[in-house]
Amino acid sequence: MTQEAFEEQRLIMYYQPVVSTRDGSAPGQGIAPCQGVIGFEALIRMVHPQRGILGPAAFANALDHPRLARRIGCFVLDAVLTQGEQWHRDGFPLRMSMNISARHLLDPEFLNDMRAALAAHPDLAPEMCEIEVTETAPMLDFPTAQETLRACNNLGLRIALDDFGTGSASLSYLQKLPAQTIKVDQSFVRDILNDPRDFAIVAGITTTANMLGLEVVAEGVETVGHLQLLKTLDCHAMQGYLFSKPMPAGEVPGWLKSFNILNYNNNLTPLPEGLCRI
C-alpha cells in the first residue's frame, strides 16, 4: 500500500506548530517574528483513495522497510526543504524540523543524501533545519548514530531527540549524542495535571536539559493548564492541538497570521496549590 502510494504521489506532508510562551519569543532567538512560533515538525499522511488522508500509524511499519526507508526519506527531505525555502522567501523564518526513520539515519548514503538536499535548496540555511531521531534509533548502532548526528551538527543542522522518556535509553543520552533539543513525549505531558509520577518525569527531564543548555518541547499540550504548568517548570517551547493540529502547508501562512501567544499568555489564572510542587 505504501509503495503503491509512494509511486503515485500519494504521500504528503502535514505541518504543526511548535511555539514559544517566552512573551512572543523562541529561545535564543530574541523576538520570534512569527508572534511566538519557533517553526514547525513536518509530519507525513497519506492520500488513500477510500479512506482519505491517513495518519503515519496505519503505515508506520513501511516507513523502515528496507525497500522503501532511503526512498521515502529523501522524499521528506526534499519536500519539508523546498516547503521551508518558499516560506523563508514568503517572509516567515520558521525552523523545519523533519522526522527521520532509523534505518535511513544509519544508512551509509544518510549524509550524502542530507548535503544534496541541502544543496538544493540554498534559500534555506541548515541552521534553520533540526532532524528529529527517536531516542531508540541509535541504539540500534550507536557508533554510526553518533558518528552521523555529529556530522548533520558539522553541517548546521540541529538535531532533536523525540519521544524522549518512552525508550529504555537513560539521561546519559544528553552527554552522548548531540542533540540540540529534548522532545518530551505526549504519553507524560498529556497526565501532569493530575498524575505526580507524570509531573516528576516532566520536571526531572526539563531541569536536567535546562543545566545543559538544551531546549526542551513538550509534546501534547492540550490545555492552558498543561502550558501553565510547564511554564512553572520553566519549559517554554510546546506543541500541540491546544495551538493547532497538524495542517496542510497552504493552510500554514493564515494560521501565522491570526497566532498570537501573548492570547495564550494574557489569560492564565492561578494554580491550585501543590501542582507547583514536585
Ligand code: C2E
Contents of the next structure:
Amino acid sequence: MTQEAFEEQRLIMYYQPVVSTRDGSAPGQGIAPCQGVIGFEALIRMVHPQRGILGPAAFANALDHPRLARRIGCFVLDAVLTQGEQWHRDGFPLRMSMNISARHLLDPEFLNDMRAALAAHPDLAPEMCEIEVTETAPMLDFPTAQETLRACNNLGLRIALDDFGTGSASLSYLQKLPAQTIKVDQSFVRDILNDPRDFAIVAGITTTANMLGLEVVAEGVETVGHLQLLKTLDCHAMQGYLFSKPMPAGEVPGWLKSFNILNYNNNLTPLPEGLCRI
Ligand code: C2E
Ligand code: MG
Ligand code: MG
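Having displayed the form predicted on its own, please output the structure of the form predicted together with this ligand.
Below is the entire complex, every chain and molecule, led by the chain shown above.
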C-alpha cells in the first residue's frame, strides 16, 4: 500500500507549529512576522483513494522498512527543505523539523542524502533545520547513531531527541548524544494537570534540560491549563492541538497571520486547586 502511494506521489507532508510562549513584545509594539512561532514539524500523511488522509499509524512499518525507509526519508528531506526554502523566500523565517527513521539514520548513505538535500536548497540555512530522532536508532547501533548525529551537527543541523522519556536509556543519551532540543513525550504531558507523577516527570525533564542549556518542547499541549502549568515549570516551547493540528502547507501562511501568542498568554485560567507550583 505504501510503496504504491509513494510511487503515485500520494505521500504528502502536513505541518504543525512549535510555538514559544515567551512573547517578548512591549505593549503597543507591532507583532513581527512569525512572532511566537519557532517553526513547524513536518508530519507525513498518505492520501488514500477511499479512506482519505491517513496518519503514519496506518503505515508506520513502511517508514522503517528495509526497501522503503531511505526512499521515503529522501522524499521527506526534499519535500520539507523545498517548503522551508519557499517560506524563507516569502519572508517567514521558520525552523523546519523532520522526523528521521532509525533505518535511514543508520544507513551508510544518510549523510550523503542529507548533504545533497541541503545543497539543493541553498536558501535555507542548515541552522534552520532540525532532525528529530527517537531512541530507536541509538538503541540499535549507538556508535553509528552518535557519529552520524555529530556529523549532522557539524553540517549546522539541530538535533532533537523525540518522544523523550519513553525509553529506558533516555538520560544516558542526554549525556552522550549531541542534542539541542528535547521533545517531552505527549504521554507525560497529557495528564500533568491531574497526575502528580506525570507532573513530576515533566518537571524533572524540563529542569534537567534547562540546566544543560537545551531547548525543551512539550508535545501534546491541548489546553490553556497545560500551557499555564508548563510555563510555571519554565517550559516555554510547546506543540499541540491548542495551537493547531497538523495542516497542509497551503494553510500555514493564513495560520501565521492569525496566530498571536498573546491571545493565549493573556487568557490564563486559575490552576486547579491543590496542584503544586514551583
Ligand atoms: P512525533 O514525531 O512524536 O509527532 C507528534 C505526533 O503527535 C503527531 O502524530 C501529531 O499529529 C501528534 N500530536 C500533536 N499535537 C497533539 C496533541 O495536542 N494531541 C494529540 N493527541 N496528538 C498530538 P502523527 O502525525 O500521527 O505522527 C505520529 C508519529 O509518526 C510521529 O510522532 C513520528 O514518530 C512519526 N512520523 C511522522 N511523520 C514522519 C516522517 O515524515 N518520517 C518518519 N520516519 N516518521 C514520521
Ligand atoms: Mg517528531
Ligand atoms: Mg514525539
